[in-house]
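Okay, so here's just one chain, in C-alpha cells, the form predicted alone.
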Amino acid sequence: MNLAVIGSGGREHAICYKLKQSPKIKNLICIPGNAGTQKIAINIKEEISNFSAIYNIIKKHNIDLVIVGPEQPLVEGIVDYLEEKKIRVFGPDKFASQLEGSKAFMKNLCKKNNIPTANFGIFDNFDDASSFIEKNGSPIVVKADGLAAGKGVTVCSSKPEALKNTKQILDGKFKSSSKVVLEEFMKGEELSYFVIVDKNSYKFFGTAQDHKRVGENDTGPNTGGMGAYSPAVLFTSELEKKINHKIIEPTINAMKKLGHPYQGFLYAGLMIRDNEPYLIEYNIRMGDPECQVLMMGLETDLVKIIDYATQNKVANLKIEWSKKKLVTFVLCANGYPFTYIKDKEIKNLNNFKPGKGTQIFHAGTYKKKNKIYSNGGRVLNITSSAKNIDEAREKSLACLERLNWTYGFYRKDIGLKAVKNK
C-alpha cells in the first residue's frame, strides 16, 4: 500500500516509524514532515490547510490511505474534503472533530449524556463570566473554546487572574475562540486514555501519563507536552471498565445519534479522583508526546490497524502491546513555551546512535546541506523502552547528555512519579 501521513511533529515521525515496519508498505510520504521523517519517508512540503494541494499530491503519488496527524486540518474538515474526492482517510469528520475543536461542544455533550466531568459555565460576554467567577471563587480553570495550540487552558489561583485570562480570551486572544469555558478545578491524578474507533466498534489503544507544565515538579505554564511515560501507573482493569462504560461508550453513541459516527483515534484526557474517572478534555488524534511511547510499545502492524479501522473492522483486530515500560523526554528550544530560538544546528545528529532500545523522534527540525537545524519549540523526543521505568529513564537521560544541545532544555523528572509509585 501507498500511505500518506499529514503533519510535521514528533507524533508524525513516530507514526511513520511504526508504519515503515510493516511489510504492507510500498511507499510512504509525509506532508510536510521533518528531518526525521525524511530518513524513512518522502517529505513533500505543503501547507496542511491547503486541501486542494494535498489532494493533488495524493493523486500524483497514487496514495491508498491518508492518516491525519494533527488536530487543525481535522477541525477544518480535511476528512470531509478527501472523502468527497473518494480518498480513503483515517480520522473524524469536521462535525465530530468539535469534540476537540470546541470545548463548549464537548462540555454540552457531557451534560446531555451524563458523562462525568467538572462543573462548568460557557460564556460569550465578560459580565456573565465574571459573575460566575465571583460565585465559584478560585482556583478555577479558564479555557478558550477553540483550538489554541495547547496554550488555551489556564488554572487560575485567584479571582483577578481568572478575570484577566477570561477577558483576554473574550477580547480575541485566540482567533478560534469567541467563547470562554469556566470550569471547576478538580484535584486528582491525570490519565491519558486512548481508543481506536470505527463506525461499529472501538478497541483500547493504550494509556500514558503526560507532563504538561514546562518546569520540573509540574511548575510553570502549560505546554504542548514535555514528556510522557506508558503505561500509566494508576491504570487498572476496574478503572478501564468505568472509563469505557461512563465516558467512551456514551460519547461514541452520542456521536452516532447526531449523525456523525466517530472514526479515528480518540484520546480522553481524564482526571481520576477516588478511583472514579472524570473527562477533562477530548483530543481527536493521537497525543504528542504520548504517541511516541505508544508507537514504541505497539507490537501489532499499524498499517493493518488503520486499514481495518477505515473498513469498519476494528472488532476483528487483536492489538498486542510490549510488556516493557516506555518513557519519552522532549528536548525544547530555549525560551519555549514563549518566544524561543530557531535555526540552531543540532550537531552530529545525522550520525548519532541513541543506543539499544532508544529512538530519537524529530519534531521541530529541518535538514539543510546535510545539517539538521531546529525550527520549533519542541525539537526532539528521546524515547526509550526497558523492563522498568528507571532503566528507560536512564537510557533517555544518557542520550540527552551525549547529545548536549546547548540551545535547548528538558525536564529531568519525566516518569519519576511512576518510579515512586511502582
The other form holds:
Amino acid sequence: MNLAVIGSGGREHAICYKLKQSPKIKNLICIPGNAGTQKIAINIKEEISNFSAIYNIIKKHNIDLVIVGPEQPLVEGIVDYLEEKKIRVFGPDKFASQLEGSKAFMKNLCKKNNIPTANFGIFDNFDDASSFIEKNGSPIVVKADGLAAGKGVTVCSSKPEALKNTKQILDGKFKSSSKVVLEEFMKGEELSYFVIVDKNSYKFFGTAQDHKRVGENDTGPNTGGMGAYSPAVLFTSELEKKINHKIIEPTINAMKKLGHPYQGFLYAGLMIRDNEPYLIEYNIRMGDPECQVLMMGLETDLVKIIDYATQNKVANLKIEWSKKKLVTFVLCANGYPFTYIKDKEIKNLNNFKPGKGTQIFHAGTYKKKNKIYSNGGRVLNITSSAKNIDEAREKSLACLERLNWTYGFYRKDIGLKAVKNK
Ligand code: AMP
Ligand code: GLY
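The form predicted in complex with adenosine monophosphate is what I want next, because the block you gave corresponds to the form predicted alone; please supply it.
First the chain shown before, then all remaining chains and molecules of the complex.
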C-alpha cells in the first residue's frame, strides 16, 4: 500500500517509523515532514491547510490511505474534503472534530450525556463571565473555546487573574474563539487514555502520562508536552472499565446519534480523583509526545490497524503491546514555550547512534546541505524502552548527554513519578 502521513512533528515521525516496519508498505510520503521523516519517507512540502494541493499530491503519488496527524486540518474539515473525492482517510470528520475544536461543544455533550467532567459555564460576554467568577471563586480554569495551539487554557489561582484571562479571550486574543469556558478546578492525577475508533467499534490504544509544565516538578507555564511515559502507573483494569463505560462509550454513542459517527484516534485527557475518571478534554488525534512512546511499544502492524479501522473492522483486530516500559524526553530549543531560538545546527545527528532500545524522533528539524537544524520549540524526542522505567530513563538521559545540544534544554524528571510509585 502507498500511505501518506500529514504533519511535521515528533508524532508524525513516530507514526512513519511504525508504518515503515510493515511488510504491507510500498511507498510512504509525509506532508510536509521533518528531517527525521525524510530518512524513511518522501517529504513533500505543502501547507497542511491547503486541501486541494494535498489532494493533488495524493493523486500524483497513488496514495491508498491518508493518516492525519495534527488537529488543525481535522478541525478544518480535511476528512470531509478528501472523502468527497473518494480518498480513503483516517480521522474524524469536521463535525466530530468539534470534540477538540470547541470546548463548548465538548462540555455540552458531556452535560447532555452525563459524562463526568468539571462543572462549567460558557460565556460570550464579560459581565456574565465575571459574575460566574465572583460566585465560584478561585482556583478556576479559564479556557478559550477554540483551538489555541496549547495556549488557550490557564489555571488561575486568583479572581483578578481569572478576570484578566477571560477578558483577553473575549477581546479576541485567539482568532478561533469568541467564547470562554470557565471551569471548576479539579484536583487529582492526570492520565492520557487512547482508543482507536471506527463506525462500529473501538479498541484500547494505550495509556501515558504527559508532563505539560516546562519546569521540573511540574512548575512554570504549560507547553505542548515536555515528555511522557507509558503505561501510566495509576492505570488499572478497574479504571479502564470505568473510563470506557462512563466516558468513551457515551461519547461514541452520542456522536452516532448526532449523525457523525466518530472515526479515528480518540485521546481522552483525564483527571483521576479517588479512583474515578473525569474528562478534562478530548483530542481527536494521537498525543504528542505520547504517540512517540506508544509507537515504540506497539507490536501489531500499524498499516493493518489503520487499514482495518478505515473499513470499520477494528473489532477484528488483536492489538498487541510490548511488556516493556517506555519513556520519551523532549529536547526543546532555548526560550520555549515563549520565543525560542531557531536555525541552530544539531551537530553529528546524521551519524549519531542513540544506543540499543533508544529512538530519536525528530520534531522541529530540517535538513540543509546534509546538516540538520532546529526550527521548532520542541526539537527532538529521545524515546527509550526497557524492562523498567528507571532503565528507560537512564538510556534516554545518557543519549541526551552524548548529544549535548547546547542550544536546548529538557526536563530530567520525566517518568520519575512511575519510578517512585513502583
Ligand atoms: P486542556 O487543554 O483542556 O487539556 O488543559 C490543559 C491542562 O490544563 C490540562 O492538562 C490540565 O493540566 C489543566 N486543566 C484543564 N482543565 C482543568 C480543570 N478543570 N481542573 C484542573 N486542571 C485543568
Ligand atoms: N501532549 C498533549 C497533546 O498532544 O495535546
